[in-house]
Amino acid sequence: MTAAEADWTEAVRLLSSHDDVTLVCHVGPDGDALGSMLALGIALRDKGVAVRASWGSRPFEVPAAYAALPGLDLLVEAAEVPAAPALLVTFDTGSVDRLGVLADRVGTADAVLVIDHHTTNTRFGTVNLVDERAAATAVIVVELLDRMGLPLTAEIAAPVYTGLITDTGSFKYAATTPSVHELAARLLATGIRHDVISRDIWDTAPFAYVGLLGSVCSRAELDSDAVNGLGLVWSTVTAEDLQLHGLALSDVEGVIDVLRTSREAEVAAVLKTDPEDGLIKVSIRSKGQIDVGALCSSLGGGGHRFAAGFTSADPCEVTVSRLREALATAPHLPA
């Protein structure tokens, strides 16, 4: 489902008629959430709009993979977000609860513009610019900039490219289409250092990560009977792992990409224990046959068809059991 033309028109009107805009994305932002938000923020600031950007989780730290992105000076902590914004714009956020401590701003803002591509989006805005066919929220942001007549500069293109490659797995996932490559070419034409951006995201990690990866992979389990015989591979990142190696949750996002290479498993999962609250953050990937976005929605989370997650307060064993049960009836995607 794509956004209606009336929604595009109203989105352009809202952004063109406000000189003060608040941007927020989901808690624990990934490359698409952060990149989309920064791209629009930079474009609005360049046209003279007062802009602030934030998210509602702690610690309020930009992951190292995105530390060199333009526009980080737009970021403010959640406590500095106005209690009643004139215009609130959300990015890559499928439901209000994913805004964390900033969720209440949806009810106090004069207008809320939702920009997203999740199939599970609940359309919680006064205007909902949701395109489920878009490979990334960043793709929608670029079309919005085009409709507003705003230039796509290198400073804007860098965070857009970040969103594009993170949500397409550097163009490896099934969400990659001819139009994705066309947009990538357009972004590269602005002169961005795409090689540096990709290296920061995919190929740079603390040396301690190598040791942690060895521990996590050594206890990985393969359940060939799971997912009705399609197979599940899973492992855990414990709070003790993080403490031993001096790493944060944001440092171990790449673990799932190692596990998902297992030939025998259609679905990969990593259960990461948050040392702050003890909750288990589950990351899930599908190679293309299972809709893990719908799966995770049934477990209280959400995401995309091929990459999603949920949070569990149950012990690891119980969480894995729930996951196996849900996978037995998970929606299959057409070939």
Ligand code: 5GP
Second form
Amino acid sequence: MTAAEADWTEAVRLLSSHDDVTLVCHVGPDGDALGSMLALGIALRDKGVAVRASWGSRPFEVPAAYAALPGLDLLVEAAEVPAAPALLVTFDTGSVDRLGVLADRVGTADAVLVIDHHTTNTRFGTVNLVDERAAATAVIVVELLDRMGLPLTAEIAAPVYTGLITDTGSFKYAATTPSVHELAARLLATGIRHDVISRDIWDTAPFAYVGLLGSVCSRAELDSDAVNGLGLVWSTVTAEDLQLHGLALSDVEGVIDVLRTSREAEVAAVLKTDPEDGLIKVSIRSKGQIDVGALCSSLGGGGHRFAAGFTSADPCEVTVSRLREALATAPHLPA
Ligand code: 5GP
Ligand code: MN
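Right, and the form predicted in complex with the ligand of this protein, after the form predicted on its own?
Next comes the full complex, this chain leading.
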């Protein structure tokens, strides 16, 4: 479903009638969550609005891949987010629980604008700008800026480009439409260093990551019988792995992209233990025959059709068997 015209009108009205706006994105922000939030934040600040941006997970650190983005000075720790914001805008967040320790602000804010593209979005805002067909939340933000008559400066284009390439896998995924490329052309025309942005996201990691990848990949398992014979490849990133290699959870986002190259498996999964809370964050990808977004919803998580996740309080073995069970009965999508 795309957003209705009335939602756009309401969203523009909300943003135009507030001179103080609080922005939040999902816990453990990725390039689209952070990029879409910073883009709107910069645009609002440029127009004289008091803006702050945050997310509700610890440690409150900008992942290294995004450390050179403009607008990071808008960020405040979760504890500094007003207890009852006048206008709260959420980015790339499919459900309230994904706001972590900031989830309560949805109830205390006077108005909540939800900007998102998750198929599993629960429409928890007073106004919901949700477009499941948008390749990234950042795409919706650009349309919003256009409708508000705000300029797309190079400072804004950089975080938008970050969201766009994160969620399209650098223009490789099915969500990459002609309009995605047209938007990319618009962004490049502002003079952004797209080469540097891409390198920071895809081609830069601490040397320790190579070592961690070695361990994680060497214990990966291929289960050809799983998913009704379509195959599952999976591995784990333990708290010990992270400690041994001196890495954070945000450093290992790319592990799933290595595992999912396995030709023999339709579905890939990485079970990552969060050293902060001991919970297992499960990342799942499919190649087009299984709706892993729906699958993860049934396991308490959410996401997109071919990229999704859930969080598990169970031990690793229990989590894997719950996943296997759900995959065994998952309906196959038409080819
Ligand atoms: P990733 O595997 O890159 O962390 O996440 C892939 C997609 O699944 C993202 O759109 C993300 O928002 C969603 N996702 C990942 N983990 C969770 C989770 O624990 N709960 C929910 N609701 N969505 C998740
Ligand atoms: Mn997204």
